[in-house]
Structures are given as structure tokens and as C-alpha cells.
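Just one chain is shown here, as C-alpha cells, and it is the form predicted on its own.
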Amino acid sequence: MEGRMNHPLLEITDFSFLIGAKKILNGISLAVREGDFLSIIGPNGAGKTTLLKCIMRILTGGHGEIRLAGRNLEIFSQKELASWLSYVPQGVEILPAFTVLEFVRMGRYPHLSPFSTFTQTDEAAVERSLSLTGMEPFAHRYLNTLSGGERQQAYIAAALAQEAKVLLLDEPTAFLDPRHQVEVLATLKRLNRETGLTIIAITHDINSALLSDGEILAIKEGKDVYQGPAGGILSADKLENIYGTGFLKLQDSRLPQFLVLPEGLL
């Protein structure tokens, strides 16, 4: 994309973060530049929703430093981050009593101030949103009425609605069924693709972030320990030391990369 900022979108530097006297999150480094397609991975417990909910500052403290567009993250007012971040939480189990419509107008928030009204630009964001993660024919329908991964769709469309330069979301298709799955994944690496929207999304779907043609970031107990391509976590024995169990790989030549299967599934 023309017109990339030269110094990191987002860069952490040797940031570490307790709770208590346990240390969540060890000396993490980590740069992503505008465009990119970061998956982060690593076994439960890791670190990595910490991770995320520092960078949204939802967790504040913490050594180290965070820099947005080259900014320290302490100095941003609540609005200005909004206007940078966007996230989707993991699993959200109480749902607003809201239509698809509703909720992602809500999304503009960062935009208005609490007594300006929807302006032509507003809605355009909206209509945009909707289309662009397929809702419009839900636009009207209630999210307790919707599927796993209709309701997934909608939390993306209003995170959109942000018109925020990084979207981050924690576990996009954790408990949805394997076509929401590949509905979801195919309208994150269509807006990453298309858009050249910044996407940084934890997952335990290793094969999704080893087909999302990004990066991925690996913790394992609170330390990175691997960035870089995709394809680069498959070599000399990263994910078994990673997760701790063997793996297998596997080829299909439809596919530009290899897939991966525990062994102890077999």
C-alpha cells in the first residue's frame, strides 16, 4: 500500500507484566507494521489475551514500553485509541438487546461527541461495515437471534464501524462450527487482503494462522519465542517445543503450505 507510515504500526519493546507476583508477560518484543496479518498462538495460559488486552490498554501498567504510530500508548486519550484499535472479544455470552443495525452504529462512538447526531458519513461507515462482513440481509434481525457465527460477523461489522486502523480479536472462531469458521476467517483475510486493514488475532487454530499469509507471533509461559512468516514456525521443531507434543505435516496440493496434526490424535 502507498502511503505506509516507515516506523512500526505497533511496537512493543521488552514489555513485561505482572499480576500479583506471578509474571503473566516476560520481556515480549514484537513490530507490526500497517497491512500485516499477525496470528499469535501459543499453548493456554501463555499470556496471549494479556497480551492483547495491554495493547487495548483494558490491562494498564506493566513494564516495558507500547507505541501506537510511534506514540507511547499512556499518552492517548480513550477517544484517540479508539480511533486506532478495535477489538472482539473472545465468546461474548451476554448478548445487548439490540438489532445487528443498532449495534454496529454504536461502533461510530470514537466519531461522535454526546450530542452530534448520525451524520451521511456515519452511515456510510455503517452501510460499509455491514457489507463488507456480509450482515446487511441481518441488519434488522435481534443477536440473540443469530447463529455463532452470524453473531461473530456483526461483532467484526461494528468493530469496522470504528473505521479504527488495527482490529484485534481474541479467538475470532473459538466455538463455531467448521463452515462459520471458514465464513469468519475468509472475511478477516478479505478485509486484510483488500482493505489493507491491520489484523492482529489470537488463535488455537494453528492451521488457520499457517494459512492466513501473515505472520504469527508464538508465547509460550509469558515469552515470544518465535516471529516471523508462517511457514517458518514448521522448522527444526518449533511447535513441538512450543506445545510440548510432537506434530504432523501434511501436504495437499491445492494448498501453498503445509497443514499440521498432533500426533497424539492418530
Second form
Amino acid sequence: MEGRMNHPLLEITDFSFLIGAKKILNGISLAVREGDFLSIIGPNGAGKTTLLKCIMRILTGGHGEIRLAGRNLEIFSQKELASWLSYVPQGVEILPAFTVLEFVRMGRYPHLSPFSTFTQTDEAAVERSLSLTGMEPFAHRYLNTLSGGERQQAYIAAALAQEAKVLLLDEPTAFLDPRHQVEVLATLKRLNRETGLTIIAITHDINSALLSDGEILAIKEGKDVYQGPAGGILSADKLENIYGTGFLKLQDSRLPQFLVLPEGLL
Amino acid sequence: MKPAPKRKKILLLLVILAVLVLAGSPLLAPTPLSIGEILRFEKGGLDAQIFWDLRLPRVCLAFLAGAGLAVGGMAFQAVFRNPLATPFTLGVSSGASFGAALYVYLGIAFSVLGLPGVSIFAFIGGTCSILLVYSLTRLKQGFTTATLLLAGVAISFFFSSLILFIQYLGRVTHSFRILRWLMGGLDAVEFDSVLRLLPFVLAGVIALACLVRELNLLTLGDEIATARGMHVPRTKKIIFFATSLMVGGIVSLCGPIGFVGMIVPHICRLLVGPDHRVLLPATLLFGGTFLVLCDALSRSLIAETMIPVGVITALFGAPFFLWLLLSGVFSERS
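Provide the structure of the form predicted in complex with its partner chain, given the form predicted on its own shown above.
What follows is the whole complex; the chain from before opens it.
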């Protein structure tokens, strides 16, 4: 991809994180380059969300090193970090009655000083975010009146307004029906392809990760067990080992590669 | 959506209401005052004396206290993302009340530079409670909302129990004085009280006004606030100290006047929405106006006696709030 840096934008080396005595992350290493689309998969409780929160510094502490643009993450002020990384949580929280526009405008926080007002650059960033996510018609709707899919797009729009280089998403298609899943994934792919935005997304939908045309990081019991091209995860029973269940590989001439189905479903 | 011009209009209406109530309330009484005499500043004139020396300072004190309590409640509701949070949630009022109760129990009487001993004791009690809650929260890493809230509630119960203990040990007259103090009141009627309270409210409100964007982000949750670039623990500490000191000052002088700090922010949220850039001035104006009105009622309801204002706030405020909530006028936001 054009504009990619040779050295990784985000580099994690032998990173571990404990909650109490329990090791949630256990020596994870990871490298993400600018413009990558990385899907993080793994069973429940594997440490995926914890990893994302450590990168975003929502959780602090841990052993090992996280480097962003060649600098140790701990050096960044929170505001500076927010101009590099933006984050979309799972989106199940009850939100106050802000309108979508008010919510997206709050995404400009890292670019504003305490007493500064909104500039044309800020307004333009907000408009662009609404446009990229197709949320313009919903700008004046209250967040608490949106459907799950619309709310997810609003979250993404607010994160985009931050104009960060990396977008981290925690299960962006969870709780969505197939149509809205497709819409959200299409938005993410378009952002990655057209704007060069680096995307790191946790997902339980292995097939959407396989079709993302990016890389996959698989985590099991806090350890990274695979990182590489999406298709590579299908070889040598890797998925079976990660999830502890068998998978059927399905092929269709219209698909670029195999898709999978848990055997237990049959 | 409440478009910006509509919100501005509501703010303007609140300003007009505040001015009208501030101007009209000192005149309200079972026996009307002569406006002519008041305006002539007649020396020795009883009506002028009542107006300038008693009523006006009292009304100003009520406005300041109401504004501070309401803004404090608004800030804590944002930090805890809990509609039941009040400016007293973290125990500052219990600490102050314990200070006041101890003063009454010890039977001492003193004042420093005109400041009554009971207020000094109350302020020390409130400050102790703030420091205790802060230290306990710091013991656990991260200054989390859950720890802050639980430490505050525990300290609040602790001081409340101490107050009960003191009441049990003390004489009946002590108990009555303590109970009367706990009802809250605006009995300090000279302008000095207003001047003593002003710096607390001013400092608290200015600090919170500088943090309106942060308050907005906190209502979205700590994770989103952090992801947007806010240093959540540091911001919470500033809000905690700014609010607690302001509320500590108010409670020391006026007692723990309830209800204003919890319900006024809700009423204002229904009126202008959750954006703190508008919500803060609205809450400040309405909180002040509301307490001035309650005080006017407390002076006027029963001739020759003044009902403690803390009794009036909920007695009239609760039905008003329920009417707003259930009328459906503001259903969009609620």
C-alpha cells in the first residue's frame, strides 16, 4: 500500500497484563503498519479487549513495551495519544440525550485547547466524519433514539472526527443484524482503502476477518498464537486449536477463499 | 433537538426569571413593605432597614447557596453518571454536619472575625471528610469512580452515625439544635455571610465552567473520555475538590439544604439538554432562583415564623419536578 512506513506504526513487544493475580495478557507481540487492517480474533476471555484498552491506555500498567510511531506509549500525553489513536467501544452503554452532531463534535476534543472555539478545520472534520459514515441525515437525531447499527456508525463517526491515524474497534458488529453488519464493515473497508486509515478491530465473526483482505491476530489465553495474512489461519488446524472446536471449510466460486462454519452447528 | 437559538432563549428566560425573583423576593412577606421608603434609603425607617439589612443579604445568600448546590449536584451527576448523585453524595455534608453537631454538644460558643463557631466547626468537619474520601480513594490505583463513590458513601454513613451517637449522648436541647441545623437554613442575615460564601461559590463555579467539555465527555463514560484524550483521573480529582470545597463552604454557613442539588440539574437537563456548556449556566441560574423562591415561601407561609428552607425545597420542589417529568412536555430529552 502507498505511503506505508517500513517500520511499524504500532509495535508491541512481549507485553503482559495482570488483573489481580490473573495474567490476562501473557507476552503478546504485535506489529501493525500504517494502512493495515488487522482483525483480532480469539475465544471469549482471551484478552482481546484488554489488549485494545492497554493500547488506548484506558488500562494502564503491564509489563513489556508498546511503541507508537517509534516512541514508547508512556511518553504520550493522553491528548497527544488521542490524535494518534481513536477507539470505538462495544457500544452497549446507555448514552445521554446528545444529538449525533453534538456527539461527533466531541470527537474534536484532542484538537481543542481549554478556551478555544470550533474552527473551520474542526467543522470540516465533523462534516467529513458524518459524510464518510453516512450519518448526515441523522445529525440532529438523539443518540438514544438510534438503532444499534446507526449508533455504531455514530460511534465510528465520532472516533473519525478525532482524525487519528489508527482506529481501534471492539466488536463493531456485535448485536447487529446482517444488513447493518455489512454496512459497518463496508464503512471500515472503505475508510481503510480510501483514506489509508489503519484499522484494528476485534471480531467474533471469523468469516468477516477472512474476507477483510487484511491480517489476523489470534489470541488464546492471553498469548498471540497467530499473526499473518487472513488466509493463513485456515491451515493446519489453527482455528480448531484456538477455539477448541472443529470447523468446516466451505468454498464458493464467488468467494476469494474458504469460509468456515463451526462443526457443532451441523 | 433543542436547536441552539431555542436553548439561548431558555437561558435568557432563566436570566429574566432570576432577576425578577431576586428583585421581588425581598419584598415578599405577610406584611408588605413600602417600596417608596425602601428606595429613599430612609435612615431608621423600619421597612428600609428590613429590606436592606435583613432581606437583601438573605436573598443573596439563598441565591449563592442554591446556585452552588445545584452546580455541585450537576458536576457529581456527570462524574458518577448517576441521576441520584447529589452534592452531598461524597460525604462533605455529613462531615460538616458532624462538625456542627460536635460544636453544639461541646456547648462552647465563640466566633472568629465574626464567623460563628458552628460554621468553623462545620467547615473543618467537611474538609476532614473531603480529605478522608480522597485519601481512601487514592489507596486504590487509578482514582476510580466506583472507589470514590463507595468511599464517599461509607464516610457519609460513618459521620451520620457519629451524629446520631452525639445526639444520643447529648441533652434533649442539644438534639433539637442539631436537628434544626440539619434542616438547613438561611438565618445568617448580614452581608458578611454573603461575602464569606462568595469566594467558595465563585471558585467552584469558575473551576467547573472551565471543565464543561470534560463534564460532557464524562457523561459518555470513562472509556470514551479517555479515548478522546482526556486525563480522566486528574479531571475527576479537580472536579471532586472544586465541588466539595464549594459545597463544604455552603453547608458550613447554611446547613445541608437538600433536594436543590439533586433535582435542579434534572429540571435544567429537561429544559436545555445535557450539554454542560448550556447546562451549567442554566443550573446556576435556576438553582439560585429556586432557593430564593423556597426561602420566600419559608418566610411567608406561616406568619411570624420561618420554616427551615430545607423543609420547603422538597415539599414544593418534588411535586414541581414530577409535574415536569410526567407532563410529557420535555419527553424528547427524558
